[in-house]
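Consider the single chain below, provided in structure tokens and representing the form predicted on its own.
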Amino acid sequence: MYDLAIIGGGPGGYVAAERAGAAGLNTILFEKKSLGGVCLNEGCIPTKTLLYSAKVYNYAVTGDHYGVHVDNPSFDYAEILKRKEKVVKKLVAGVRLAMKSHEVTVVPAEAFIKGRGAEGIAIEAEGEEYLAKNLLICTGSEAVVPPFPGLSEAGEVVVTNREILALTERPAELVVIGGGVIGMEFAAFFNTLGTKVTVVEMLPKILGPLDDEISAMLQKQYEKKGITFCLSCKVTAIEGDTVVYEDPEGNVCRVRGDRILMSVGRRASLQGFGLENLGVECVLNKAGRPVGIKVDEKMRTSVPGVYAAGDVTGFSMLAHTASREGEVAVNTILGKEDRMRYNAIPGVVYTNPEVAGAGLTESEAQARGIAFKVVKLPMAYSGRFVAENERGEGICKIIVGAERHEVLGVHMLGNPCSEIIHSACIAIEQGMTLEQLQEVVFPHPTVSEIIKETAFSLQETI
């Protein structure tokens, strides 16, 4: 009998297993593919490894801007892929070692929930049955592939984030269906390496929920780099290597590519592991279809002893959200006081330049009827940014409550905002005011100082 069984070894599952093992819980983890889940094997880590190679290549190409001259810079696509595989294998091995160090039993097989009885929750894997007092479901999500007419006939031309990572040759032309985070990161990567990229997006903007102004600025920068954006366009069919879509005026348009990347979103993985045998309540969409496992702030489902974390809840589909949710679930099992909060979850897009944000955007604050004030400064107010981003453009925007001046949201465009957004998360999480933020000492010279400079600018106007 195990104290805790976890299905899914992604960021939610393996972090929860590590925390549980460290706390003395007899823990078993089931993973049918590779430890690390989609994030480590098919998402976060491999894509960022590729993007960094592209960034290094871009440094070589633009070295003249910094007084560094590189003759005929080039890249080896096969070597880029080889390095990506090396990084992934190293980190998977690290997760495996962490499981061993915390005495977590790892079963590399597909798990199936048989049900919950008086003796515990029964789980079967490769013909063997396991019993656990508690169960944490971390089965993640899968890429959404809409049933466009002609899709099945297109064959290997159409790829998802999984298949595109395995391409052995760089496509000369790429059509990206979906201008969200995944779509834009792959668009940025291949654009840097010289691929002709077209992004077809149904919404009137890229990067859906991100700050409107910042997403527009990023789009403009990538248009200058050669990416074509077809916004407010509805894909109607796939004809071989060609995407057929309707533009905002209703005209039928076509764009071809050597590859077509399907990146219209992800959905919770709810099938194939016996969830129905538990009778767990799910969140339903307008059509009455389940889109995620329903949980409370302690990650408890409607069934006692059963928890869920990560993409399977269908809420905040981010690796770091999953990890924190896994921690909350384990702490709840241990009887510790903890709860999940979503008001300061950071979102990052690893394009070049990067985009990062946390908390409310202006449109979200308006939709909630919150009185707020906003100020923004160019990233050029940071000396470090100017020193390291020749001809670079960027912005920092802070949103605060109109009365108490508490920090509600921070949104940035410019490198390396992914590395400094956490300070904004702390300010939002702690309900810090502009005055309190001003008392924090930021190191100089760093790009992070832009947050304090922007806060000071806003404080002056209030």
Ligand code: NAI
The other form holds:
Amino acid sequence: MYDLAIIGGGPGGYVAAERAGAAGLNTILFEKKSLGGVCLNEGCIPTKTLLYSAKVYNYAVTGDHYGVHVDNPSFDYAEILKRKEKVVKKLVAGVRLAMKSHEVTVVPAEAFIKGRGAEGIAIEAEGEEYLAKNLLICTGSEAVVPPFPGLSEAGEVVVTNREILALTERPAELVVIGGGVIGMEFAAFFNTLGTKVTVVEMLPKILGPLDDEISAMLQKQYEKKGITFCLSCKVTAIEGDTVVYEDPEGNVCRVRGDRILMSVGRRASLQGFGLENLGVECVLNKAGRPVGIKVDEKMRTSVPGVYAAGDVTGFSMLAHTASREGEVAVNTILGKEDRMRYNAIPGVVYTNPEVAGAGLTESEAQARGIAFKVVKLPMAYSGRFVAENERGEGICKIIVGAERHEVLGVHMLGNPCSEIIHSACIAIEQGMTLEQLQEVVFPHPTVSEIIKETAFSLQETI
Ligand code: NAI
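Same protein, the form predicted together with the ligand this time rather than the form predicted on its own?
Every component of the complex follows; first up is the chain already shown.
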């Protein structure tokens, strides 16, 4: 009998397994593909590795701006892919080692929940049955592939985030359906390597939930770099290597590509592992279809002893959310006081320049009827940013409550904002005011100082 069985070895599952093992819980983890899940094998890590190669290439191409001249910079796509494989392999091995050192039993097989009885929760894998007192479901999500007419005939031209990572040749022309996070990161990568990229997005802006001003600034920068954006354009069909879409005036338009990337969102993986045998309640969409496992703030499902964390909840589909949710579930099992909070979850888009944000955007604050003020500064107020980002443009925005000036949200465009956004998360989590933020000593010269500078611009702009 195990104290805890975990289905799914992504950042939700493996982090929970580590925490559970460290706390002395007899833990078993089932993973049918590769430890690390989508994040490590076909998401966050491989894409960031590719994007870093693109960034290095871009440094060579733009070296002139820094007084460094590189003759005929070039790249080898096969070598870029090889390095990506190496990085993934190394990190998967690291997760395997972490499981071992925390005495987690790893079953490299597909798990199937048989049900919950007096003895515990029964799980089957490769003909063997396992019993556990608690179950944590971390089965993740899969790419949404809408049934566009012509899709099945298009064959291998159409790819998702998984297949595009395995392409052995760089497409000369790429059409991206959906200008969300996945779409924009791949658009950025291939654009840097010289691919002609067209992004077709249904909404009037790219990166929907992001701060409007920042997504407009990023779009402008990528337009300058050669990406074509078709906004308010809904894809309706695929004709071979051609994407058919309706423009805002209702005209039927077409754009062709050597590859078509389908990046229109992801959906929770709820099928095929016996979830129905537990009778767990799900969140339903307007059409009454289940879109995620329903959990409370302690990651408990409607069935006692059964927890869920990560994309399978259908809520905040981010690796770091999954890991924290897994920790909350383990702490709840251990009887420790903990709860999941979503008000300061950071979001990062690894374009070049990067985008990072945490907390409320202006439009979210407006929609919630919150009285707020906005303070903002160009990134150029940071000396380090100017030193390292020739011709770079960026912005830092802080959203504060109108009365007390408590930090509600921070949104940034400019490198390396992915590495400094956590300070905003801390400020939001701790309920800090702008005045308290002003008292913190930031290292000089760093780009992080932009947060403090922006906090000081309160008097000037409000
Ligand atoms: P997304 O939800 O971010 O974007 C999908 C986009 O497709 C939306 O803007 C939507 O309006 C558009 N769309 C939908 N149907 C369309 C149609 N018929 N025609 C044109 N446009 C259409 O989903 P995405 O990019 O696939 O990412 C999936 C998940 O993975 C997200 O939850 C994201 O947060 C996560 N992710 C996070 C990353 C990060 O944190 N850096 C990186 C990659 C993925």
